[in-house]
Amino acid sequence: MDNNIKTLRKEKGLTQDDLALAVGVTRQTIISLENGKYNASLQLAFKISSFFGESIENVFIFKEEE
């Protein structure tokens, strides 16, 4: 699953630490999400989307496996 977290974070002038603190995870989790090495739980996806004031679909891009 792809995401727009890094783009949204940079648009707001936030560090990975800032975002991690805001949504209650570690900086390493944000790094893993941004690099596509970790898929957010539904709860975390809602927290991140809500923090940015975006829908989940605008933050997380679901791609069906072929």
The other form holds:
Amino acid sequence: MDNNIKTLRKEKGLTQDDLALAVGVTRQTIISLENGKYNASLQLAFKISSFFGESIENVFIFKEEE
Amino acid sequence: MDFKKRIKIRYLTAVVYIVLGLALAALSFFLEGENEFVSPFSFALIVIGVARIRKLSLITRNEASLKQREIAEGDERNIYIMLKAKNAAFSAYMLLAGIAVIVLMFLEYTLIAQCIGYSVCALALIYWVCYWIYYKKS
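The block above covers the form predicted on its own; next, return the form predicted in complex with its partner chain.
What follows is the entire complex, opening with the chain shown before.
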């Protein structure tokens, strides 16, 4: 699953630490999410989306596995 | 459960380890004859208890480190990694124990092979019981 977390975070001028603290995860989790190495749970996806004030579809892009 | 409450419980557990270790050490002192197991075991319990208290005191030294620890323990990626590691460890144990049982049987260490075999069966049984409970719950 792709996501726009890095873009949205940079638009807001936040560090990975700031975002991690705001959504209650570690910085490593944010790094993994941004690099596409880890898929967020539904709960975390909603937390991140609401933090950015965006809909979940605007933050996370679902790609069907080939 | 509140994180601070969980820390308190961990402190208590560490104290119980130390008390248990001291009690066993006292017991081994008064035991006559062989006590090769009790004495090192009591020492290990005391060391674990002290180490846990030291670790907990480092976590609770200030609010920032406490908050950091709370986030780290509740972090979903950490939990995901932990569960994956447990899963891999379980599978590896089952495989290695299975191989060990066959090898030990060939070498005629029947009793050890039987013990390992029983542990594998017990683990498989616990797994199925847990699976059934979670299946019913969800």
